[in-house]
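Presented below, as structure tokens, is a lone chain in the form predicted on its own.
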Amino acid sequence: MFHRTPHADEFAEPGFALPTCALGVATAATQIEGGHADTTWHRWAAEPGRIADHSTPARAADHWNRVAQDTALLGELGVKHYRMGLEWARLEPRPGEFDAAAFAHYRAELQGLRAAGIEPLVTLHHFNNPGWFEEIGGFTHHHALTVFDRYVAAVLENLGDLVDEWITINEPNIYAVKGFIEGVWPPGHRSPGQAVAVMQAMATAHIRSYRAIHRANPNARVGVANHLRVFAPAVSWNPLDRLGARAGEYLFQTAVVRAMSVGRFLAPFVQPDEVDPGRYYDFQGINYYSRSAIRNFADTTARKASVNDLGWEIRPQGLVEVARWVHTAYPGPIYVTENGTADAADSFRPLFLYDHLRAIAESGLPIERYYHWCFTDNWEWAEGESARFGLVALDFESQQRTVRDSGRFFADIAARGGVTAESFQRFVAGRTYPRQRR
């Protein structure tokens, strides 16, 4: 898992260890790989007003054109784990026509990824759909599910050999608030009735999927990257502040993760014939940013909060309390498939870094990885290329890269298995994190 294994007593305080949790980075296709593949975030963008910086996903990272090179990063970071997605409108461009030369593109990028010793975790779905499909309705369509299906068993039958631990669906959670009740990612509808439809179908597909994996490799392991999040009242005392935060809870994130975790589909859904209860996990994938304190059933910020470029509070915390309640409610490995923060001046990002990571090895929790959102900096959706995540720096007019600082410590974690005193020292001391101005 680790180049070698540390002396106790470089550990010393305030060091620590993370003997059970192996590191990895995650990224998403369509937010590195650059092209112009017709997706529903393709045409999104290209209509005036709808991303921050009026960039495109067409430039990105450039990967599809640099495998080679970031995979080499990869292993310069000593990144043994990455999670990585397919973009769905590059594999079937039309109705079930199916591209030969995108699966070959993906088998050589698994294999050279094995090749440099490095374990790929796959993402089906991550929030952009083909063109077509999002014209009949996406996940609204009577017929989604069977066109999902007929999606995952291509690639089952052309990638699944390479790779054994798959993602089928990314943050189903925010799909459908963004879409489908804020109206601010595509297809913009304003519907709570359409975003619990949507949400009913992607744990239906996922539950197929999951099926359908373990049916073609029985040894597979399969989960979802759920965002999770801590809901708490902005005011403790404040009853609809807490009414609020507990309505809000159950139906951004506890509802759906029973339904694709065991296939109990209470309100606001209903069970569907074809899912009987059961096991449709073998980890559970959390997605951790931040916190919600509601104030008056709204979202809003602690006051006085840390905060990251994009205001959203940093609270270190909260990924033992969303990951303690996964566990308790359904059993089992634990992989943090994203954790990471907007810092374009990585000025904290090491200190983030090292209270996430320090958080995990005191939690007892049985978190088995930890994948860094993200490797480079990356089309941030609506937010384009102004939001900065990566380990690495990338010039978006050169795509040139550059590790940060904090991909310097993050490769000395991976390398020394945890933080040792001198590298926090080097790393992280004197740094804080940027204060909510109220």
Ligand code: FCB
The other form holds:
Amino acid sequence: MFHRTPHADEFAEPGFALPTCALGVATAATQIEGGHADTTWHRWAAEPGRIADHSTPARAADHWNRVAQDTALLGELGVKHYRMGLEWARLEPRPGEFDAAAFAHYRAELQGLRAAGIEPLVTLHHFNNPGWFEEIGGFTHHHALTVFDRYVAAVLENLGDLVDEWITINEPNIYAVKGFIEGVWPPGHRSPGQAVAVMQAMATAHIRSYRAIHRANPNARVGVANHLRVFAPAVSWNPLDRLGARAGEYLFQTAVVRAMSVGRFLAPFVQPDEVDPGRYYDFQGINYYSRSAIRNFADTTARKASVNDLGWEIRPQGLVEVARWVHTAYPGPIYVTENGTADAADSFRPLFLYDHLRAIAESGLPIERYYHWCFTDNWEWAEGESARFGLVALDFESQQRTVRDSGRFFADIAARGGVTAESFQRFVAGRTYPRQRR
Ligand code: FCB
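Alternative state: the form predicted in complex with the named molecule, after the form predicted on its own:
Expanding to the full complex; the earlier chain stays at the top.
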């Protein structure tokens, strides 16, 4: 499917055409909406010392009140695809009680996107829970799956006619590791057993939601946004580091992607009675950011690596490595549902975009979508307002939005269907990545 017919010379080196991958941007409800919904993260952010800069999600990008402005801005960037989330706590503020006004708000937002020619990809669960769901133990509660089903059914009934593309769950592995192993995200537990149970429950919730969405809309495209990393031994010849990398990869991603994609729950999971092996994805959603260098079974950053503002290694070819692995195991369309970088100065984000999109263009893989994280700067969970991922800069105080150079470059790529040699000169030439100083 070509968006336009590229002229070969237009994309001469160092340019490249991107004919089969459509561009979009991604957000998550809690990270942009603002307001005082009673959610797990609102409660967590109210506890001293939980958030790096003491901010809360109450401000964020005030998107709840600026939907029209932000939809217009998406139009200015020229994107035809927008990944957005729903805040479960707004829709179901008390167990089984749904809020018609909140549904009406999202309906209007979805209608506005469609009217602007932008296709929504809607995330049902992105790290955050209603406060009441957290109180009963969240996904570890024995009724969690029926509770989640009820929420999904209400969403389908009220919004289903406006959405054809869904992400059921965002990054179950990050949710489990941060919240149940490292204890740095809510609920702040340190229990590997619970982490496994949570991933198992989320994988089952995905499969139940996958079925429910397809019953409501047989043409829907449904997937998971899985956080995938490259795992490498910090010292390539060290047998312990090699073992650590393989074990980390299996426990963090291989097993959970398998469970969610084809309903096969291998150890440490247990095959749920209700799940028959089958195909439970219409696309493979990949959130890709970085690589883990495993040293003594711990996650570290490789020496002298290129790094972003948060110290995450920048490794563009890793995106293709994880996509190739997924595609070999679970063939079908691939959506890069998130990829981006923390770069407050916007000094290397254009280069980051260039390198990752080029890797996609040269991969030969059916990567149909690329959603950049993030549309605007946003509230970055435990980093608060301090990590800047936006193609659009946000002044949190005034709520002024300013398109960064990288945003202009992104719009240029979307409009032309690739990077021209001239655009390379204008946006990318001369930029370099910061280096890890050890
Ligand atoms: C991903 C999350 C997303 C955002 C980016 C930076 O793990 O899905 O919400 O925080 O990281």
